[in-house]
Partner chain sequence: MNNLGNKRRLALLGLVAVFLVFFACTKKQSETSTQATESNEILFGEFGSMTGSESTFGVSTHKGIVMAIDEINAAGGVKGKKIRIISYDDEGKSDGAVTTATKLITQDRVMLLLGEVASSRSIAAGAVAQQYKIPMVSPSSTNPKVTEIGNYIFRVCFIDPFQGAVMARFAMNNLKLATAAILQDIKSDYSIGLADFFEAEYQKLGGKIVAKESYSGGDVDFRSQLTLIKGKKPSLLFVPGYYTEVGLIARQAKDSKLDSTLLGGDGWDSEKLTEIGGQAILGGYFSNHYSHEDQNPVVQNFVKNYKAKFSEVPNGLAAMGYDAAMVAIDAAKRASELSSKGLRDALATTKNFQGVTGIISINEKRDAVKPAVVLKVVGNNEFHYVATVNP
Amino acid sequence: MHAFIQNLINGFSQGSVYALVALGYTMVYGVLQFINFAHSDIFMLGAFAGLYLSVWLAGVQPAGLLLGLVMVGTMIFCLLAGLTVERVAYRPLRSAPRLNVLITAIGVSLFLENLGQVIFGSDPRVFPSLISTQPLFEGEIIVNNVQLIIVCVSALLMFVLHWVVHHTKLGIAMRAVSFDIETANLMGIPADTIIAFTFIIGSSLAGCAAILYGLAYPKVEPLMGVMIGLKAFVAAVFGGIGNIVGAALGGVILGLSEAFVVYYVSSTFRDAIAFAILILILLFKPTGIMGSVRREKV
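As in the form predicted together with its partner chain, what structure would this chain adopt when taken alone?
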């Protein structure tokens, strides 16, 4: 029983990071119907930005303020990076076939990964421990402060995002653009601006996820985004791509299934089994758990 709860906690905190990254994929897909493969590399850039910011701001007390500053700084850096990618690589292709944009996205992703290797080198770097890891209470089951911070910050950001999308003018505009970009334009919604905002929100969430990730797993390298990007993308598809609640749910379920597969089945086949479960669910629910059927317009 102890082990069950322990795995629940571990899987939940791991899944929260997947969920934060998955939100970026799902938001861009919801609005533009293409997969922004560069998203995972924005996450990587965020981790490096956080690394340099923490070194630069070292000495700021208390630790909570330092963490807050690093997080805000990284989010700003990431939103600028995301905005640049959108402006330079995606906007010029707005009227091009979707496949072209998809290939461009892969290109941008490879570009950022290789640029990272040139600038930062491929040897892994150590993310500074902004707050020291401490167990929250004595006992068989171990929950540490970093895990708590990860879950709380992720949950908070997801609620804020949900509120923005459903209860603000910006959110209404986003949903309108997502529904039909041309009609939204005709109704006076500045589609380009709204799309830029989508990238801003998604990228800053990736930046935040990068810091949380760095706190828990202090290893930063230019290819760190590849695997987590893949998993977050799967989480987004699993939750129903384009659906924000679905992405959050997908991330958490993926994290939990990994933890339980390792514990109860086999660590050797972890990824294979975790992904097989997802495929099975998708067989019965092809649009993902929260996805709705969307008819192709003729």
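Computed from a prediction, not measured in an experiment: that's the story for all the values here. We call the rigid core whatever largest set of C-alpha positions still superposes within 1.5 Å between the two forms. Numbering follows the first chain given and starts at 1. First, how it differs from the form predicted alone.
Once the cores line up, the CA of F275 ends up 2 angstroms or more apart between these two forms.
With the form predicted together with its partner chain in hand, show me what the form predicted alone looks like.
Below: the lone chain, stripped of partners and molecules.
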């Protein structure tokens, strides 16, 4: 029973990171109906931005202030990177066929990965220890402060995002653009601005997720976003692509699945479980657990 609870805690912590990254995928898909494959590489850039910011701000005390500054700085860097990708790569293709946009997204992802290897090198680097890991509860079940920070920060950001989307004018505009971009434009909603805000929010969440991931798994490399991005994409599809609550739930379920598979089966299947879940959800409920069929007028 203790092992079950311990894996529950570990899986919830890991799943919170997947959920934050998955929210970026699901928001862009909800508004533009395409998968931004470059989102995983924004996550990677955020990890390196956090690494360099940590070195630059190494003398800041206390540790909580240092963590906050690095997290905010990384989120700002990632939102600028995401905004640049949207403005340079995606906006010129707004009226192009979706296949063109999809190929462009894959191209941008490959470009950022190779650019990362050129700039940062291909060897893994150790992410700085922004705060010392301290157990909050010891015994047969161990809970540390890093796990608590990951879960609390992720939950707070998810709550804020949900509030923004459902209780602010920006959120109403985002939902209007998601429903019909042409009608939204005719109603006076600046669709390009709303889409840019969507990328800003999603990229900021990816930057925060990168710092939280670095706290738990202190190793960064230019290709680190590939597997994390694939798992977050699976989480978004599992929850119902385009559904914010579903993406968050899908990320947590995926993290829990990984933790239990590693403990009760084998660590060899840690990555395979994500794709097994994807195959099952596509076979039995293609819209995801909280998704719905979207009808289009032709």
